[in-house]
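Next comes just one chain, in structure tokens: the form predicted alone.
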Amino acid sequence: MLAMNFRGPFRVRIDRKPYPEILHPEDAIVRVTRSCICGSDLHLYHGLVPDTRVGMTFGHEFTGIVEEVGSDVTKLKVGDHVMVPFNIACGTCSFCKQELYGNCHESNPEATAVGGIFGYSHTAGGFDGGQAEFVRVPYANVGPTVIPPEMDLDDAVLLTDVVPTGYQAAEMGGIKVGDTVVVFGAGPVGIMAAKCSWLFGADRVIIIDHLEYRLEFAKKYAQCEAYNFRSLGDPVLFLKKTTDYFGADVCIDAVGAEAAGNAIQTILGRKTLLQGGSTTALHWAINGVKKGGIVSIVGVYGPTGALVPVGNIVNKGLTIRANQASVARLMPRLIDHVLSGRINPKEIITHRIPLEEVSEAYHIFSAKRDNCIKTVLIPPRAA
């Protein structure tokens, strides 16, 4: 089968790999119909995530048609068209019982933090992902959800990560009616977090980035204010001034390890890899939120330590909430939001590229060429 093949930082190609096999009675084999390139895939592509091994296939956002099921699979049948959450979750461990599907202990038992994730290095279990023609899907009774017949396939694929991650970013912010919400990062997740903030009753939503085309897109899609931090001078001072010097009620870090805007953080976190990523956006979130406010973190950072102003967190009495999105928990309400028209995920897709051109697709997305917001890969035998 055709599959994306990681050959080292900034080097991916299309290759032929063996077809996946049923390895456990609860496995399913899915023929991929849509897969995405995620901003967090770029952390792998850029060599920032430990134990990303040569030969791995990325891709944690995908839909597909069930081709084969293990003997214990009862939820799915051959021919079902499903959306597969990026979390690999057993459904029975103590964390899954708390609906913390991103922290499943069985799918990644050697880790102390994250559970299994499709196509996201051996720190997340070493599972091959969906940027391929076929994928082995473990725990098929737990994660995959049959796509409603009236749902557009492009909407469905974004329900596997982008929409639930953006929604949970807003949810973890504890947004109340009348709140001012600031989102750092106008990538797909940040844009979706801004969009979803209105669903929780926000009175004002601000998004901050440094790429003008993304800011213009965010303003139109999420109906929010958008500012280029390079034109603000000090983003924290700007936030203070625009909120009567209180600070925002909620700040969301949707950037993570590759944040720009601070030379020291860039050198330590992106160039020399001496810390788990550049925490510039997280600094701005902590310092720009009000006393007693909430900082929600969905941006991806590495497992090593990082320079974070913990004293400001303590002295301001902040609440920090962070996690990988629990997609299975959120899926029913997000399906309702999409089918009712409250969220239109497919509108953020700017590029549809054949899987065979995956190398060029990564280059376009990484280099921010052609006003790229979100890329969907189309396998050759997609429905």
Contents of the next structure:
Amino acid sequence: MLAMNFRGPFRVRIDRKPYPEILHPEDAIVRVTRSCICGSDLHLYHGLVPDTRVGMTFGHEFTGIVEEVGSDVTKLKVGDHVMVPFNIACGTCSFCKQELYGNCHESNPEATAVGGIFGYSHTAGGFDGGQAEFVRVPYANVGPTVIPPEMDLDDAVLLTDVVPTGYQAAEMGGIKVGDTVVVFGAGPVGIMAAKCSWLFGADRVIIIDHLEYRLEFAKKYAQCEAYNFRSLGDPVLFLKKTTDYFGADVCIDAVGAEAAGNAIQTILGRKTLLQGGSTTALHWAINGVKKGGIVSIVGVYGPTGALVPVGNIVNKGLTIRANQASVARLMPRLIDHVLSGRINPKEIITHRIPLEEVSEAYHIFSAKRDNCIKTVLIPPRAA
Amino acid sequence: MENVAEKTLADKYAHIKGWGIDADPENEPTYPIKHWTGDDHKRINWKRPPLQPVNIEVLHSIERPNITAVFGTSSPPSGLSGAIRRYAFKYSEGNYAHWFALVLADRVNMVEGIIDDIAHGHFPNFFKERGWTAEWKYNRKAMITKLAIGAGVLIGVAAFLYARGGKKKSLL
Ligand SMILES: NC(=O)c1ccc[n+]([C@@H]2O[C@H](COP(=O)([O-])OP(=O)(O)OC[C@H]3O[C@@H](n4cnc5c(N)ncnc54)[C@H](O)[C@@H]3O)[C@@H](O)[C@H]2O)c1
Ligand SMILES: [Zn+2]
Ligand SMILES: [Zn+2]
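For comparison with the form predicted alone, provide the form predicted together with its partner chain.
What follows is the entire complex, opening with the chain shown before.
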């Protein structure tokens, strides 16, 4: 079968790989119909995630048709068209039982700090991912959800990661009716977080980035205010001034390890890997939120330490809330939001690219060429 | 279930005046992200799913006692990078030795990948793998400038080395 193949930082290609096998009674084999490239894939692509082995296939945001099921699979049958959450979750460990599906303890031998994720290095379990024609899906009774017949496939694929992540970012913000919410990052996740902030009753939603075309899009799509941090001068000061010198009620970090805007952070976190990513956006979030405010982090960082103003977290009495999105927990609610038209995920898709052109697709998304926001890869045998 | 557990604890701590008196189940900062069930206090003693047979080498974090019930089989450790990874997994996830060794292994693995490609009669097409056909399409001007600067630097270095080579000879 065709599958994306990682060869080292900034080098990926399409290759032939053996068809995946059922290795566990709760496995399913799925023929992929849509597979996105996520901002998280860029951390792998740029060589920032330790234990990203050569030969791995990435891809954790995908839909597909069930081709084969293991002996203990009861919830899916061959032929079902499913959306597959990016988290691999057993459904029986203490964490899964409490709906922390992003923190499963039975899906990733290599690290205890993160649950299993499809196609996301051996630090997240060593599973080959969905940027391929076929993929092995463990714990098929827990995560995969049959796509409602009235749902568009392009909407469905975005329900496996970017929509739940944006939604959970807003949810973790504990937004109260009337709040001012600031979202750092106008990538797919940040745009979705801004959009979802309204669902929780925000009074003002502000998004911050430095890519004009993304800010323009966010302004229209999420009906929010959009600012370029390159022209704001000091973003923290701007946030203070625009909230009557009070601070935002909620700040959301939808940027993560590859934040731009501060040379020292870039050198420590992106160029030398001396810290687990550049924390520029998180800095702004911590300093720009009000006292007693909430900082919600969905941006992904590396496993080692990184500089953040801990003193200000203490002195301001901040609440930090963070996690990998728990996709299976949110799925029913989000299906309802999509089918009722409150969220239109597929509008963020700017690029539909054949799986065979995976090298070009990665470059376009990584280098932000051609006004790229969200890229979907389409395998040759997709429905 | 939960109440039985709490009752037992209350009995256990009967000698501590006021034990649990201010415990407030509503004070759960992770809700609704987490539906507290009390299972955490049973630790890792849940009924485990069936175990995926282990017939490849799986490195596991020393912060857990075993391999998880399922695991990925993408790229088992091999070669020099594999040896470095095995070393890395002697250290916990809180230890820099663990992560820096893994990053080093990744870089070694990249070179192994190139050697492996060539050994299989395939010289990797770096231009294609880096997606530069897309760069050529969408950012041609900047790409030409970059290539020109690169070529200029190369020619400069070559000229410098050539001149130095010449000088050395004349000294002889
Ligand atoms: N927690 C989760 O479950 C989860 C799931 C999906 C993605 N993520 C993470 O969310 C983050 C965003 O993902 P994405 O797909 O939108 O990626 P993306 O790379 O497309 O978007 C990131 C955006 O941040 C902008 N940016 C850079 N520095 C900034 C700064 N200092 N301030 C404000 N904006 C800045 C970039 O210009 C870019 O537009 C990534 O770190 C990704 O790994 C987390
Ligand atoms: Zn993702
Ligand atoms: Zn679990």
